[in-house]
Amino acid sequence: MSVPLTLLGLLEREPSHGYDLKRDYDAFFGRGRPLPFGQVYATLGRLARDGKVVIAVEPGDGPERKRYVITESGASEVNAWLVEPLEPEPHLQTVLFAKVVLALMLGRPAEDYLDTQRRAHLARMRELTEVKRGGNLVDALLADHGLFHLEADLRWIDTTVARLDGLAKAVAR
C-alpha cells in the first residue's frame, strides 16, 4: 500500500487535518494495522516538502492546527497512481515455499508445517468469513481479498504435499 498516495487521494476528497487523515486511512485501508501518528506527519511533511500538499495554519483557542490541503501537482500524481494498473504478483519468492524447500533441503518434515500452515489458514478464513458476516461492504471486500488470497495458498499447499517426494529429491545435493 502507498500511504503516501492514499493520504493524497484522501486530501483530494476534502482538505483534512491530520487526525481526520489517520482516522479516515484507518477505516477504509488500515483493518489490523492502522497507521501510526508519527508515520501520518512524517508523510505529510514530506509531501508538503515535495509540493504535493500546502499547509493551512488554523488559529484558535488552543493550539494552532494544521489542515492540509491538495495542491494541482498532488492531485495529478493521484490521477497518474490510479489509472496505472498494478504489476501483476505471481508471489514467486514467498517465505512458505523457503520454508518448504528448507525443510526439504535440511531433513526436516516438511508435510508436518505444510499442515500447520494449512491449519493457520484456515483458522484465518474462518475468521474472515465472520468479518464478512458482521460488517459493512467495505469489510466484506477486504475479507474476500484476503480469502481468495488464501484459498490460492491452500491449493498451493495441497500440490505441494502431493509432490512433497519429487521435491525433496529435486533440491537434494
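Residue numbers count along the first chain shown, from 1. Take the two forms, superpose them, and find the largest set of C-alpha atoms that agree within 1.5 Å; that set is the rigid core. Remember, predicted model here, so these are calculated numbers, not experimental data. First, how it differs from the form predicted in complex with its partner chain.
With the core held fixed between these two forms, residue 163 has its Cα displaced by under 2 Å. With the core held fixed, the Cα of residue 9 is displaced between these two forms by less than 2 Å.
Put the two forms on the same core and the Cα of residue 40 is off by 2 Å or more between these two forms.
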Second form
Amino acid sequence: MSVPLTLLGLLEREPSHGYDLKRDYDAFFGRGRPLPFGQVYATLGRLARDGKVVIAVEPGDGPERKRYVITESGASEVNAWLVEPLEPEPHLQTVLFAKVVLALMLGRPAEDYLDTQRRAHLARMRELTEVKRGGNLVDALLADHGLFHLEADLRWIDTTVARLDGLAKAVAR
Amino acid sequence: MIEARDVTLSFGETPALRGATLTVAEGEILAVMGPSGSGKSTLLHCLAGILVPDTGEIHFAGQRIDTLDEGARSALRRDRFGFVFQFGQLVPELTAVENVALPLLLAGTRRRTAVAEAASWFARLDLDGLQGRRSGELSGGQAQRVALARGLVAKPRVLFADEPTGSLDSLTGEHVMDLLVGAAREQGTTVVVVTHEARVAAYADREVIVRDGTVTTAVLA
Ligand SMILES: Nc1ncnc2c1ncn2[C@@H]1O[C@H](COP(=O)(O)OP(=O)(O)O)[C@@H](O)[C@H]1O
Ligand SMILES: [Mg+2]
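Please move on to the form predicted in complex with its partner chain, as the form predicted alone is already shown.
The complete assembly is shown below, putting the previous chain first.
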C-alpha cells in the first residue's frame, strides 16, 4: 500500500485536515494497522515540499489549523498511478521456487517443505475466510483478494509436489 | 468421533487406499483435500460405512463399524449420518420440500411433521419460496442448498460431503459452504468435506491431504 499516493488520492476528494486523512486511511486502507499520526504529518510535509499539496492555514490555534489541498501536479500523479497497471509479479513464488530447488539440490525433503508451506497458506486462508464471514463488504473483498492470491500459490505448490521427481532430475548435477 | 485405522481398499487391481489413517474430532469440520484419483471419495465412503475396507478398521462413537453387516451399517447411515454429493442427487419427481423431508420419512417420522421440519430449513438456507419447485426448476446453487438441507434435516452426528461445491461457480460454491459451516456449527454436527478447492477447504477447521491412497501427515513442526 502506497501511503503517499493513497493520502493524495483522499485529498483529491476534498481538502482535508491531517486528522480526517488518518481516520479515512485507517477505515478503508489500514486493515487493522492504523497509520501513526507522525507518519501522516511527515508524509504530508514531503508532499508539500514536492509541490503535490499546498497548506491552507486557518485562523486560530491548535494542530488542526492546517488544511491540505491537492495541487495540479498532485492530481496528475494520482491519475497516473490509477491508470498504470501494477507489475504483475509473482514474488512469493520465486522465493518458494528457490527453496524447493535448493532443497532438492541439497537432498532435503522438498515435499515436506511444500506441505508445510501449504499448511501455512491454508491457515492464513482460514483466517481470511473468517474475516470474510463476519465482515462487511469492504473487508470481504479485501479478504477475497488475499484468498485468490494464496489459492494461486497453493495451486503452484500442488503442481510442484506432483512434479518433484522430474524437477529433482532436472536440477541434479 | 470417527476414525480410520490403516485402511486399505482395492477396486480389483486398482489400490484406492493403501493404509489411510485419520481421526475426526466431535464437532470438527474437516476438509479432505488431494489430487483427483488419490482416494478421497473412497476414504469418505469407508468412513461413512458405505464401503467396507479390505483391511484396517473404522470406528464411530467408540464402536467399530466396518465389521457390522450391511443392514446395521445402513441403519447407522440413516440414523446418524447425513450426505451431500457433488451433484445434489435430488429425486426429480419430488418437490424441494419433499426431498428435504425424505430422510425424516425414511426414519419413520409422520409426513406432516417431516414436511414442517423440512420447510423450516428453507429460510435458514436462503431458499424461501422454493419449497414447491422440482429439481429441474432450481439453479445449481439452489439445488445444492436443498441437498444440504436434506443432509442436515435429520440432525445427523456426522455430515459427509463429497465435493459439495464441485458443480458450482466459486461465488455460489462459497455461499453453499458458508451455509453448510454455519448450520453444522449451530447444531454441533461433525463434518467431513472432500474438496480439491483450497478456498472451500478454508471454511473448515482443519485439512488433511490424501495422496496415493494415504493421508499425509505433517512431518515438520
Ligand atoms: N467403483 C470403482 N471401480 C473401480 N475403480 C475405482 C472405483 N472408484 C474409485 N476407483 C479408483 O480408485 C482410485 C481412487 O478413487 P477416488 O476415491 O474416487 O479418488 P478421488 O475421490 O480422490 O478422486 C482411483 O484410481 C479410481 O479410479
Ligand atoms: Mg472423488
